[in-house]
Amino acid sequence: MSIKVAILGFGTVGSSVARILCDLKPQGVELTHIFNRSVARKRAEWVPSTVTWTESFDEVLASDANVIVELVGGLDPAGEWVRRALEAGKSAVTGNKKLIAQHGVELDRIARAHGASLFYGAAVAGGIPVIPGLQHGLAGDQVTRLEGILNGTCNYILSRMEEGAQFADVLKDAQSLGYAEANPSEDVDGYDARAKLVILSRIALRADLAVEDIPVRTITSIAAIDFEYAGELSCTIRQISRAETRGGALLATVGPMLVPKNSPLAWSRGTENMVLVGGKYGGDVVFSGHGAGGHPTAVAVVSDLITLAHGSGNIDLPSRKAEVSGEFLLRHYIRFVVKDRPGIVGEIAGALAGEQINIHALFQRPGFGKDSLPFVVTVEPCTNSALKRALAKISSAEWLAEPPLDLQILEPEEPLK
């Protein structure tokens, strides 16, 4: 079949998309509209004389274009432009994450009612093919866990850090890249990576969560010295988000962990992406690659058009709602800062044995002076609410110079008993 393609914003991604189509001339797809605001700014000599230009989305909806690809971003004009598309029978494609997490179910039913369909393999992991393995090559397996690198710009940062730069240089390096925002919120604490997770889950573990519902962790508070601790331990540390079912629940979390050196995931650099899934059958798969950039997103759009005009459609993956925990049972890392003096490891060892935690190792490297002492206490398997109790018991101590810093350890969980 023939598609005529309309793209909605003419961005970083936007524009690679049509220089792609306009390069490769994809068989039956063909780019018949390009809607931008102040659309006058946007218009470049290479794109062919017979695209029609356009600051009206009214415009794009009336015309004979029958895919429109939305890579406006956001969730508001974006989801109303989407749903209005499919609602007149127009497929679309997009590569919007925080759409698709919040109301990709609600989309797709739209899609469907309406003879439409509706793509986003975009939305993960940019140019890595992530969303089309599951849906379609790991659509015969029962995947169980999701554990992945979903953020490039904290890939970087953390990965620069690990080389021993500075969060606050390394961010500014990244803003100035391009890879991080002036408000660089939404990738280092971890709602970028959430919203994925999200996108990822529903397709792979079959389940329905609440962006909301999944607890993340910020980056902001890793320093120098916890890539010094976490290298005495075999490990590195980055953003990981992961999810799992295990005894019917469906855990699920997003924040720096450690992570173990012999694992695919430490050896992500720069701004890569990483999704480990593991199949009850089919055992591990690792797909990896550039997550971010133009070009890698825009070469996952173009592959969905592909897909469309070769009248393939996704396979109905069915989800279910689900709720959310995150009392994942873990190894934990523990970086004090203290001012010294006899009695504190003895205090901290009481805090966590109220809660039935026993200490693994204890780490302090020299070189610090007693005002501001760094060390790290790492402790047996335990859930996050019993060491945050355990930590709150600390908090007001004298002895505190910051509060502490807990990470988990990446690792297989504890057996069930």
Contents of the next structure:
Number of protein chains: 2
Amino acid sequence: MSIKVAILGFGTVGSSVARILCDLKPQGVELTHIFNRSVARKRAEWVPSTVTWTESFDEVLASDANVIVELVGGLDPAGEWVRRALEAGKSAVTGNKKLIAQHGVELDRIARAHGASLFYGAAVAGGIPVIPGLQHGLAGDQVTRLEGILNGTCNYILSRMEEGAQFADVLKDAQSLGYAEANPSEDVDGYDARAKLVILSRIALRADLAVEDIPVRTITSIAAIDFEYAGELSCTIRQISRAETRGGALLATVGPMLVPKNSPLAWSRGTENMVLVGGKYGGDVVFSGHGAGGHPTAVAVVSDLITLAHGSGNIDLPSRKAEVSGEFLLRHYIRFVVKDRPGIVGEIAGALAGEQINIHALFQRPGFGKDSLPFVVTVEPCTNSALKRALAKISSAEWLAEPPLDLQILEPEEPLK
Amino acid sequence: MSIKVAILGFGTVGSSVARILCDLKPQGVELTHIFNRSVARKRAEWVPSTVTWTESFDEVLASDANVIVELVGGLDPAGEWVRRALEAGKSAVTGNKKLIAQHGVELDRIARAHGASLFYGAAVAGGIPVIPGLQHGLAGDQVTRLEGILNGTCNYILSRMEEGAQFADVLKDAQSLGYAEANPSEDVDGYDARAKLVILSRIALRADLAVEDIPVRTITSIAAIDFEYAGELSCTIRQISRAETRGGALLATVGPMLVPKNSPLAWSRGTENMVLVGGKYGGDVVFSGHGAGGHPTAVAVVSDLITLAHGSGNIDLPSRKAEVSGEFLLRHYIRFVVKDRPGIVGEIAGALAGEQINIHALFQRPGFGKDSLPFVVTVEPCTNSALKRALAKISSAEWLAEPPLDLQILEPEEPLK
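So that was the form predicted on its own. Now I'd like the form predicted together with another copy of the chain, please.
Okay, now the whole complex, with that chain kicking things off.
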């Protein structure tokens, strides 16, 4: 008995799913419906004539298709369609990270209640089997730490900047290559990665986080000079999504961080994605590959369909609501740009000392003018909020040419035993 | 309803499986039996008193345990026990690479015929979820290429040699650390990695290979000087297990190879394992982590048990028998050690030209005596057999101080589109 599949949304990923199904003909998976608005202009010659093209979701719902593949994206109406399909006992496969991050727990419950399954391997790091790897291969560990490069656009921008390019130029390239939207905020400000971190935290750390509770920081404040100073610390800069259980607390954050060059996270280039999972028993496991794009994302969708066709249901690992804090205790990098005059370092040191923060090192490259002089202070492990309080004390100093930039430094850790 | 689990073999991995089951108490998994020879001396305080300890496999078979975890290793009697359990309708989880490499296809068939499941996530790269990742997350791709660092002992030896240590010293360290056996042949000569490559080829390339058909080469012929010359080519040396479909043919080989330093395979250190999977649609995916050791391997076993407890059966992806050839068309590195005299390079060039093999470059480091002078020739892509024929022609040359060493050079490839 085959599963009968209806694809909702025949864009880049949807047509790639159809293409792979037509090419590989996986046993037990039959494509029966393709739904799209103005479907007439979507019709493709290479799709078998047995497939029904439709503009009506109700037609799909009433049909004998027993699995929907939701690739429409966004919360509305995609969420409503997934919900109605599950309530009708149809299983659903989706790549919709926003929907799963916000409503995954509820949709999982609806699926269970109606004997249906909900798969979303394509929602995080498209072509990299992180979600099935966690659910099937690491369920036997107690994962305590997640570190990921979950947004290919940011990784493209930052890895190009590492090679000397300027933010604005690279963003323009990313937009013309189709990696970034006209309004890039979703990517560069961390919202896209944050939704993915919520999904991974649920599966790996068994913690249900509220999306808006996780602090995000933009990568737009990173300048070329930061890569130079990071290099002096044997580091580079990447957008890192990080979650960790420590004691009973759950720490999570998304934003640019200094990453040691000998960490796998520093090796990612271009639009590559990478996920590092730290387990109590198995130590660190790293997954990497193409996180986005039509074909890699379609591979994740088709893999979920094959798993469904083999009669495998969801691996429902129990998760529970967790409060999030962004208070990692980490070393920090602080880049100042100042109008130089004597006494500045003393004022900075005083502000930091007031919060019990110790300076670790101070770097100043030659070759800059007195009016706009960048230099860097690194400090010993402290929380970001303590650092913010310290920096607030000097925020109105007349020698600041621009507000200071503070970044967490991701330190290599011994795997927890 | 819980699955009732009998562990066969209470050694490092077996006791670690029991430990994780007692610590994490995964829902639906109940440990009921532990089998070991002379079981009295194995009995552990921390195992719940409800568990039955036994020296009799027949007692396990007759019991209500419905899943056996085979961690005895070797073909006999482990294979017979797995077979009898499956025939009795019990599912089996095993970390036995030798058994699955040689008899996996048959055991899968027996499992299917008796409504049982056979899982072996622990058989390859222990703590890294490569097998579940392939079965659940990449089933929707057409994998055309596998490259792996599948033997932690070889990787420990070669990554230490890269830092300047001598083979014999590192082997001794590996033995005292418990990474290598007193007789290290299984590891250093490639047999261990070959069994794992057979298992991965079946799952990823859907090809059933006969273990003994895959050519293996030892790492024992690698000397410190080879790392120096490899470095001049921006490469290092790793034991690589490689399989690839090209046209209708299947190429596979295991042995030391030159690996470019910008390849993820060059980044692996110590006993780390790594698997790179190249797919037609999804491009390259890399998995890495701890491939062996009690805890990481136990994580794979417990994960398989949790998958079973969730009612997920095997993902039976169809595979078919395939003939193996080791005839990759690759650049080669050839290291000669000669008693120097004029004309040697001419003789080598002549022998290579006779097989239509073009020299690419020649390297000779200063500082060696005329009696035992090492130098390296690299050649443009050729098959290993053509190179062997060329080298055979000069094998009795009186200027050879030792037989030449030839290594394939793993070149970065564009993902197949």
